[in-house]
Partner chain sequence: MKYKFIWLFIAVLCSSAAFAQITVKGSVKDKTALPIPGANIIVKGSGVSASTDFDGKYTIVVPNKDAQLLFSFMGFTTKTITVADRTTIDVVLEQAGQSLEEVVVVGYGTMKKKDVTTSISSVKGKDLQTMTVGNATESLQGKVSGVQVTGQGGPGAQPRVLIRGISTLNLSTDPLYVVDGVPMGNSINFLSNNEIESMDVLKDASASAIYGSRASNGVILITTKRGKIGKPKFNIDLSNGFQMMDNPYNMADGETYANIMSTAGHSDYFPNTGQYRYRGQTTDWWGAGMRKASPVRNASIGVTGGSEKNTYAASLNYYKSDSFYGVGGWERITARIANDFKFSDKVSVGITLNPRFETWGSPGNWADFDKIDPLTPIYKPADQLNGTENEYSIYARSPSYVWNPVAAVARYDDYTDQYNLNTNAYLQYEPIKGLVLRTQGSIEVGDKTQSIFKPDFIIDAAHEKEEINSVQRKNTTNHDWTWQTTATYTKTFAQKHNMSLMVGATMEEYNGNDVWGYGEGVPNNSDLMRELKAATKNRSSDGNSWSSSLLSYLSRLSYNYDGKYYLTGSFRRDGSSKFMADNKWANFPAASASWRISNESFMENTKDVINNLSLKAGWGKVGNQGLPDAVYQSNIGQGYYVIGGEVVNTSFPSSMANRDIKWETVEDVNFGLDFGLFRNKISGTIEYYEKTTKDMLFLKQFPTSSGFPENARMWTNVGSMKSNGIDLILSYKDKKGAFSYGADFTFTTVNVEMISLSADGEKLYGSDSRTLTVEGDVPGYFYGYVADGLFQNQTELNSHTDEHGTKLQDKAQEGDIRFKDLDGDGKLTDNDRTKIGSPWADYTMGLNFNFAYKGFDLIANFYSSIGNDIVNQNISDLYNAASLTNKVAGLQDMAWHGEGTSNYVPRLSRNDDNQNYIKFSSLYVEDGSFVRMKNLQIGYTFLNQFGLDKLRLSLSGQNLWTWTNYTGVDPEVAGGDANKGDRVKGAGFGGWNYPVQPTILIGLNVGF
Amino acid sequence: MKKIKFLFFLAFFAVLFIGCQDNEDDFPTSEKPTLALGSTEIYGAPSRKFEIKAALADDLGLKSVRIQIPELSLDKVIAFGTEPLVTAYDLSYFFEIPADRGTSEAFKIKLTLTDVSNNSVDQDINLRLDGEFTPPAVAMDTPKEGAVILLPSSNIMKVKFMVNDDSGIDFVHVTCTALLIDDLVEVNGAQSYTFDKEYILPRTDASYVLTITTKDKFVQPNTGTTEINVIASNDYPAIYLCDQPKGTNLTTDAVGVPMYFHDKNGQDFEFKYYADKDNKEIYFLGQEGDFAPHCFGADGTNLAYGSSVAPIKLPTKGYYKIKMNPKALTFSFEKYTPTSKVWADIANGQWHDDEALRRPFVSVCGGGIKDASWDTWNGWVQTGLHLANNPNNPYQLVGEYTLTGTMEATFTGQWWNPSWRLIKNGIATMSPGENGNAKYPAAPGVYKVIVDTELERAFITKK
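In the form predicted alone, what does the structure of this chain look like on its own?
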């Protein structure tokens, strides 16, 4: 009898337990969930992430969505809670294609959406690995970035550039709000297009931003924007000293090439400069990024203007004070001996809390520089960032840095003493005033570094 009663109660509680379980997940019958894909075809590439987008909905509640690409070992389940029930969800899921896949491969992405009533729907997305992700390439002929248009000579701005794209160009759009320029050209799929047009400028000093927008004809189009800064002036706003051979690409270095002037009074420009060898050849440029259109050199003892000018030669190695006037076409130079402080033996510096036991060193704090931070202690322990004295010039501190992208820097010792802040125009000064650190675009790579404490200039050039 006891055995029968025991079995009865065991059966009763089993039924009760199962009933409770069933009630926990027991939802009424409902309509199937809906799965609206953002696209039925996605383009990817090896080592590149792609995004799966879909709008998920159910009248009662969503239970889960499963994302599968068996060939790429992707099997992801996203589960939804029931307190409260989720009736709508915007799916945005990123996945990176393995590096060892080929660009000719294609796969099916399977999405399975299930609601709380266990209704399911499936959708497939085509995934191709032959995607194109770069906008049309723009090659500027004129004006170059930072170009100066001298209004007394001409108030015409010629805009000429070439656009190329393997998948074909959809359109080219040239705009400048200040000049009311709004030229849209439908290219209709040609792989190459040249834009060539002239615009009239007001005869007043002003700066303009020319914006070039391009779009290709790829299935999933790519759009790119290029901005060109142009200065229109009745005078030269700046002159640069360039010690590179004519025709050198002046945009590959990060800082200081060509060198910005030191002082200006009207159109009289003054420079300090170090010639690192006898018969050093220099030019003066009216723009930072190119030898054209404003280039000055020598015609005997006179200053000459034009694309074919000869270089000015500084006869012997050493420091010079140089003056020039681009309108009067005059120049002069004289050698001088610096009297500023020499920061000697910085390669043997020593960090120490006791100032009496401290020896100066110079490292770098900043961003966009491998191993650097804004902590001077980090500058000390990262010995690869330490600069050393140039054995041929005690006023120059030299080294090599790896830049990772747009950079900013302060060359410094312990607790910012000594310290040269790199502000705009390549100026590295111990007296920056209210000028903050400037940001300099730079392609990743190894660069040679020279900090000239006499000139208060930094030169960071691609190795």
The other form holds:
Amino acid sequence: MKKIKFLFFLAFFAVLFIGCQDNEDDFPTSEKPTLALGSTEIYGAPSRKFEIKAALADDLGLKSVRIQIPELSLDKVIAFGTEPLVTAYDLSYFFEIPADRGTSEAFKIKLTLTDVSNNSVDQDINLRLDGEFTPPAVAMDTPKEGAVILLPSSNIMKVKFMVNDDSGIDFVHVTCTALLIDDLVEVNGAQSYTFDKEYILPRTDASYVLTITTKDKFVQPNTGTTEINVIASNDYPAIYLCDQPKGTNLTTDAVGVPMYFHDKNGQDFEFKYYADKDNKEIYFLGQEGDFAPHCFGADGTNLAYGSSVAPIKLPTKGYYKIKMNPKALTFSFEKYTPTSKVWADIANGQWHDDEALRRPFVSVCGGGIKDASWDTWNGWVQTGLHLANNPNNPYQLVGEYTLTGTMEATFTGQWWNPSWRLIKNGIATMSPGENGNAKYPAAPGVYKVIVDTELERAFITKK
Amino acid sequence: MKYKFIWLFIAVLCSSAAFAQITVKGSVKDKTALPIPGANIIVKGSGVSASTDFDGKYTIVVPNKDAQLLFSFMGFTTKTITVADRTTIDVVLEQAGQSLEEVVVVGYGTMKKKDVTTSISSVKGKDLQTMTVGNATESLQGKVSGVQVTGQGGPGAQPRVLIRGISTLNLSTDPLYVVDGVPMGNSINFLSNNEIESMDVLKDASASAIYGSRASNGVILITTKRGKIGKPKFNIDLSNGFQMMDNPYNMADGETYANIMSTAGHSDYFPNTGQYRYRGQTTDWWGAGMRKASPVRNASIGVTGGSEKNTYAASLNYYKSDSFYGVGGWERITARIANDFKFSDKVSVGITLNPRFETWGSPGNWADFDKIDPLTPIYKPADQLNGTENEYSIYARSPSYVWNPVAAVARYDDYTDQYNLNTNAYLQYEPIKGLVLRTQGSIEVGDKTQSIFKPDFIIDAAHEKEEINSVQRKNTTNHDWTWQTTATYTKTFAQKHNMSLMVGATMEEYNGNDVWGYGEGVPNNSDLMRELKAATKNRSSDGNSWSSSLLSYLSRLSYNYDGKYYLTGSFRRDGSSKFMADNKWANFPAASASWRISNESFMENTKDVINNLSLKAGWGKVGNQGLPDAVYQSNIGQGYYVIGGEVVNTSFPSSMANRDIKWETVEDVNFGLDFGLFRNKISGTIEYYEKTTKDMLFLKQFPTSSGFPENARMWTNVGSMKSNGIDLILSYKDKKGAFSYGADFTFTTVNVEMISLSADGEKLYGSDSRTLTVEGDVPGYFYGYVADGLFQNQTELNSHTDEHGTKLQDKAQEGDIRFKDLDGDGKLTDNDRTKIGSPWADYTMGLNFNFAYKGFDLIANFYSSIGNDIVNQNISDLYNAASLTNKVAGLQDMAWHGEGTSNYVPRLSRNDDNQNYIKFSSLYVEDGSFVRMKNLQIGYTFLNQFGLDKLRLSLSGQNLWTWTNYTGVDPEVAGGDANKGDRVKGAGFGGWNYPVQPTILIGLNVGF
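Show the form predicted in complex with the partner chain, please, because up to now only the form predicted alone has appeared in this conversation.
Starting with the chain above, the whole complex follows.
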């Protein structure tokens, strides 16, 4: 009898226990959810993301939406929370087509929407890879980015560029708010168009931003915008020293080429420069990115202007102070012996908590540089970032870095002592110096690094 | 025959003195008529003694009929018998009231174990001496409940000892060691096992509060051996053996290494073809630099004896443990000479001299022998040598950037010598019965010299060189003194009221200074030139001195009624030089009570079963003042800044004194039950404790608005933590005929939790932000990302996105780790880190067996830690192919190399773009539980043979077996870097730590 009583109570409490358990999945029956697609046909392209848009809704609550493209290895489930229940959701899901897919391929995207009552609905979307997604290409003839228009010579700004697009050009729109420019050209589907027009500039120093907007005629139109910065000036705002032969692409370096001036008084510019060999040839440029339009060279002992000028030759290897005036067309140079501190034997540096046992080394802290961080200890342990003395110039620290994108840097020893912060215009200011690390866009790759402690400049050029 | 001759010769020499002597023979047995071998028989007042053989028989010569013989044996009641006219005396010894009559040291006094109301565990010296270890606390492991000992391998390493877990976050967790009444700091490396008579561990605050401000981590009281009445007894103890060091990892050979690197994409070094050409080219780095067995030696010779007026004990102890590099190690020579004089029934004095010498130093780069690539030869090929290199420059450089470890060991010259002398003396006077006045003084002087020489060498001009040699020497001296005076009055009123009152005062002062010199450009690297005076360049020096002192008043009142109801109260008032006027003094009270139920009349009928049953409870407050000596000072820092283009040596305010700083206080309650069953065949103690730490000491940063630099810190009292747990010790012992056996089981749990920090929601990071301490959880838990297996295919990669398709790990590839987005924000950020493990064990256990049959004895000790996690930092070194260091053999198969091949070891990659190893994740966290056989010893004892009282031979193995799932070097992993304040916050990080090594020893013990 006792046994029966025991079994009864055991069964009773077992039922009670099971009955009291919280079963979260237990929702009442409800209507099927609704799935409204943004489009039943989507264009994509290899190596490009496309967007899946849909409006999802359920009277009780959504449980999950599953997105599947088996051929492209996509099987994504987005689960919705239950506290509170989600009754409506705007799906916006991006997915990148693998690069190895062909533009003629097409796939089905399967969407499965399930609500908390486990009702499901499916819908398919057609995905085509023959989409075109690049806006019309703009090739600037003039003005170039960063161009300087010398107002005493001319106050006309000639704007000329070519536009191309395989699917046809819808329109070209040129605007500049400061100059009240607002030119809209309807191209009506032509695959190529040339814009050529001149504008009159006020004779006052100013900077302008020229905005060029283009749109193509593809099913899903593509729009692109290009901005050109132009400086109109009665004087040269800056002069650069270029030691590269004419025709060299001056935009492949990360920083330092051509070299920004050291001092300026009116239109008297002064540079400090290290000629690494006898008869070093240099030019002066009125802009950073190109030899044109303002290029200065030598005409005997005078400064010459024009695209065909001869270079100035620095007779012997060594440090120079160079002065020039682009308006008076004068220049002069003198060799000098630096007196700044020589950071010798940095390759034999030693990190040590005890200052007495410390020996200086120079590495780098920063971003966009492989293996670098903003920790000086990391700078020490990453020996690949250590700079070495240039055996031919005690004021130059040299090395090789791999840049991964836009870079910023401070060349430094233990705990920022010593350190040279890379600020704007390629200036490597020695601590305490100026604040604010500048960011320099750079194409990924291996670069040669020269830090000239006498010039307080950094030169980081593609290897 | 030879022995007979010797005895005959001695007998002739002594014949003139032997005329009136009587030779007494007999046997000593227990109640069951079993002989007791090794029992002591002493002629009272004469110093003449003998001991029984295996059959319990003895022979002793007494001067006359009035002589009294004392028969004694451990665990039995001593019996005194007058010889009278007998020449044969057979004695039956009765078992004592077991351990309850044993005396326990309680701090500034002793008590019978049965009278103790607090939590104290005791271990006899003979139980510690079963192991040959450098630090005596290592042999404490598993023998005492509530004490967690984590071994640290390496000559001279100091084990981590935690008594009932941790009670501090930023200060030392080591207990206070008190040797013969003198506080000796937080280490007993200087003490030989052979010098120890007993160790008593004060675990709860009601026991340790008598040591006040230094007792929060518990107190270990060590009593050294003193003289005993009787003829001189010599004891020689020798053990010799070797420690074994097998490579913990099976590293790749040359061909496998090249394959791994090639697979990982190091195509510039290892193109993806033809790795077979490396076949047979492996350099056996481990074999070249590591000794598979390194010797360990222990020798001790001692003598004890004396009369009723004067007893003495002297010992000379030697210990040496070689490092497994073949150079360096640890060597210790200590002597202890103790003399006690009893001038009258009222006056006694004693003095102990303890001179010591230690020398240590060994390389620490054993990891490099595994990490260096196996294709680099040890020496440069002949065609790379030009004959001008010095002896340290002939070694080859590895492209792995690991410095040639054989060369590093050859260059090693960093040794420390330490000399100490401790003098400890007392005077005791008993003017009236029951009143004992005692004053004791101790002076400790020490001198430590560290000498370092770094020779110049050029193995690689860019990466591995020291262009100029350097020499440095640091000398530290200390002189400390303590003086303590107590008065103890013991009285029994009306036969049932037993009372004891102790009052006293102590003074302690600790002084030290150091001086350091450094120089470069020693003319050559010869041994004779390694002196500062020989340095020709860049000489510099430094030096400092420090001092701290403590003045204390203490008292303890003990009362019991009829051996049933016990009350004990203690009070200590400490004044420390470390704190400023407002908080210089602090009080540490404690109270405890016990009820000895087994002495109640209603328990009379249960005596045959329950011979001891006692309930106890205690409360107390203790402190921790273990912070630097001069925290009450504002400090000036030094640094270099560029001013006007020149680097200038500058000074700046680096920290400010906190006038309100005070002691870290631990308040503790303890409840316990002592029991003994079946005439103490089964005995044990179970205790529950709860500790609360208040006013915890933190080194906090100033607000930057204060103008102090960012690294300026100030000690301040904030936060609290709590811990609780259970201690259990269970013992069983019995004897069947000549076979005796016993077992002890210890069990300890510790649960610790932070109650509050300096601000709500504060997060205290430790160990490079890999641990976190927050309110409501254990301190210093492992904090990182959750590694959710590996991406097995492209579909898994594509689905690891946010709700808009943005990849959470945009650089991940198949075979990389999938990290969990715990906060569900669609990004993998620092906020997705969580608790991924705890360094604190759920419980620790010890199991100790002993068996004896006639002359044979066998001891086995096991220790276990269960439930703790360990960060295996070596995973990156062994599996991450981003560097050119060597990897484990078979890694190319272990690592992911296709769907389903691994869900643990990521694919081989030279870039680790997914940060598989850079992100601190659960990949590194492993179960750190282990069971270790600490000691297995078998011995055979000859009694009264070969002309000796005792001869024991033993063979023992220490740390022979370890069962664990931890894949790192050794599961005994202790605290973090105390110098970084990471002792607690950095606990549980295993890496290339010097392992606790298996050791085989043979021992010889001779007594005569």
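These numbers were taken from a predicted model, which means no experiment stands behind them. Note that the rigid core is defined as the largest set of C-alphas that superpose within 1.5 Å between two forms. Residue numbers count along the first chain shown, from 1.
Visitor: After a core superposition, would you say T252 shifts its C-alpha by at least 2 Å between these two forms?
Guide: No, its C-alpha moves less than 2 Å.
Visitor: Can a Cα shift of no less than 2 Å be assigned to N389 between these two forms, given superposition on the rigid core?
Guide: Result for N389: no, shift under 2 Å.
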